[in-house]
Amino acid sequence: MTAYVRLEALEMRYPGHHAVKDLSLDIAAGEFIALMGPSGCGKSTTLRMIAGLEQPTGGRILIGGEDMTQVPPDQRGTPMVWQSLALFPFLTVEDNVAFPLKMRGDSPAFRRKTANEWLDKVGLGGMGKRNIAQLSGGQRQRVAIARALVTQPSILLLDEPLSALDAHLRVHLQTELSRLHRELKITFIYVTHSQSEAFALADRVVVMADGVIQQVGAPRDVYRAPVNAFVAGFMGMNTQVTGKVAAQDGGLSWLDCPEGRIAVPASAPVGADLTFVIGTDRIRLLAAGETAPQGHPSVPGRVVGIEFVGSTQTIFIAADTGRDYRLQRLDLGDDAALTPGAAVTMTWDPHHAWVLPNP
């Protein structure tokens, strides 16, 4: 991959706090990258360093092959869309969008024409003369996006731009952002807490913790093949189980776990400790009288709760060993007996387990 944005060993130290540690990342031109992780992981600080709003205490930022580490933010061509939007309440919608063009010295006629073209692109055509206070939250967010794009930058930075919106608007604006990215073919670097946002929008996700990149990859790869226990836990849709290798058979390692002997797709020496994760969508419940296929685990437990999310449901199960499991499946309306306290037995295909690399 040819890097358009290259972060080389970035460091950010504050008094008493090491926010970003030796961070290196290559981002291709036109790529949609999502930085995600818990609060305080360094993702927003990294975005601010790319924008020039924070000066790294170490490392370099290259954009288009040029070292931008010491370049002022207004000369980088890296506009940012903020969570707080930072719109000017005393300006009209059109003037808010045109403001970067005014700062650049463009003529009033060009500013008006270009601002309204961008308002059309974000679905706000005809609203240019309105006051910002007259717009809904979603409309204001579109104004902020149009203002950031009006100078036709090669990069757009977005710092949790949808977090203040309700669920319906978030989904709608996700679709709009995805459309804009496809049409403009520019680099988007997007910071979010939301796994669903990152997975829906990004070509690659960057998972961070304690100022360090934990994993970079396509959303499916990060979800299905986490590189460590932190990433597996952060994904939130996996159950982690640790056991000791008791035997090998046909490319499978059989682990002695609290739930019994469970096979995983690994070759490890007898006596080794292994931890595997199993996705919520890989687990299924055995029907009454059904036994697990040969080689598949059979884990009894009781339903703790059921969460309905549209056409899917997440079933929370406490195994008899005390471990908590989550199972996600389509809601087909055929589980009237599946209520809190109901006894169930879980199973899964051993080849769907993912063994975490040893730390």
The other form holds:
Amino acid sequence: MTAYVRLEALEMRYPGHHAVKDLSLDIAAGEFIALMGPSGCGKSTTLRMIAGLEQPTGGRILIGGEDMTQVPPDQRGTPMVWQSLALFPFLTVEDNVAFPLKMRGDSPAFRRKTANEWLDKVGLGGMGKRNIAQLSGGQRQRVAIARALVTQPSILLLDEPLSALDAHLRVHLQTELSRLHRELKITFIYVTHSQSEAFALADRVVVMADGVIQQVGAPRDVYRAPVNAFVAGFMGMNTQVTGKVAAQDGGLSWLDCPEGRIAVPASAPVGADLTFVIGTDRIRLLAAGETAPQGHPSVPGRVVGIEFVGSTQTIFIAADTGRDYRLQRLDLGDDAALTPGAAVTMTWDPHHAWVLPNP
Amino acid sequence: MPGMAPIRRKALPALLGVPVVLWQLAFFVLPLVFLVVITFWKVRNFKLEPAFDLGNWEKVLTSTPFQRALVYTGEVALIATILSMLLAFPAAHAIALRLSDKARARWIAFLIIPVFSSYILKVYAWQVVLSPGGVLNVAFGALGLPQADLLGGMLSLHIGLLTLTLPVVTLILTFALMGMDKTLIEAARNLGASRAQVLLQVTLPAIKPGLGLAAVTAFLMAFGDYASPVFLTGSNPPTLSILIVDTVKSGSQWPRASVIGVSMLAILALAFVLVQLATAKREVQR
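What does the same protein look like in the form predicted together with its partner chain, given that the last one was the form predicted on its own?
Let us now look at the entire complex, which starts with that chain.
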């Protein structure tokens, strides 16, 4: 991969707060990359450093092979879309979109023409003369996107651009952003705390915690193979089971843990400690009278509650060992027996368990 | 209170507002009406007599001293407004956008204190500093420099007026800048605006109502001021405020003084409305 944006050992220290620590990352031209993590993990600070709105206390930022670390923000060509949108309330829609063109000294005629072309592209044709206050939240978001793209940049930075919108609109604009990325073929760097947003949009996701990159990879890879407990937890796999390797059998190691003897896909020496997670969509409940297939675990517990998420449901189960499990499955309407307190038995295919490389 | 009847609960806030309304009626509206009424009265043997006489208006508005004083006062107020805006803006910008929260609070306190300390006292102090035998000239003498005629000109007048207007104007601009969305500045930089472009294309438009309020306040204060023209220019040339006092003193001409007073109020009201219209937020187009 040839890096278009290269972050080299970036550091950001504030008094009493080390926001970004030794962060290195290569981003390819035309890639859609999402920086994700909880608030305060350093993702927004990283984005702001790329834009030149924060001066890193160490390291370098290269864009297209050029060292941008000391270049002021107005000369970087790295437009950004803010969560608060930061539209100019004293300008019309058209003048907001034309603002970057005006700053670089384009003629009024060119500005008007280009701004209106972009308004057409984001579905706001004919709204140029309106005031920002007259637009809905979704329309304002489109103005902010058009304004950032009007100079035809090679990079677009997005800082939680959809977080302030309602769920319906968010999905709609996700599709829109995907389409723009496909058409423009430029690099999108997207900051979000939402796993679903990052997964829906990005070619690669970067999971951050405490100013440090935890894992970089395609959404599916990060989801199925988290490298550590933090990433697993961030992906919703909060149930992490640790045990000692008791025996080896082919590609499987048998662990002694509170839930019993459970097989995991790993080859580790007998006596080693391993921690595994199991995807919430990989756990299955045994039907009445059914026993787990040979070699599959069988973990008894009691239902704590059920949460409906549209077509899927999340079942919360407390195992008899006291550990909390979460199970996600299609809502098939067969859950009449799953009242709180009902006894259930969980099982899964040992090959679907994932042993954390760095627990 | 739990047992309170709903009607009383609604009426109470309105009732609490009544004293202020009464106060304003008694001590602002009524005197103003009286002032307007008096402009039509007559003076006989140094005594006021009710009448309906347009002569006062005619006499004052056509008199050369009034017209001269009007133009002069307007000029002085306009220059004072421009000077205080130019001096206050950079300071307000630094206080609102550059300082830490703690330092900002200190500077704001530093600006509020002069507003509540005696203006007359400060004008007297300037007189002492600027007068021919005053502090500055003594210092000049000690340094072997020639004596400067500092008192009694535009320089001393505007020093006095700035003492009055500068803290207030700086405070208004500081609050206006503090109230603006700082992300707009970042966004403008991010979208290719230089620092100068940010100031002209974003910051100033964003605080336009605040700029209008600051300017109109400076103008109001300078236009109606009495102390600085009296103590720092020796009432020469006279401003409208000085003309009012002179008119009353010379022959108890209360009606004519009232004509000047009402004219001043009308001009100030006009200036206020004009600035409001010019700086009001853009009307929502339907």
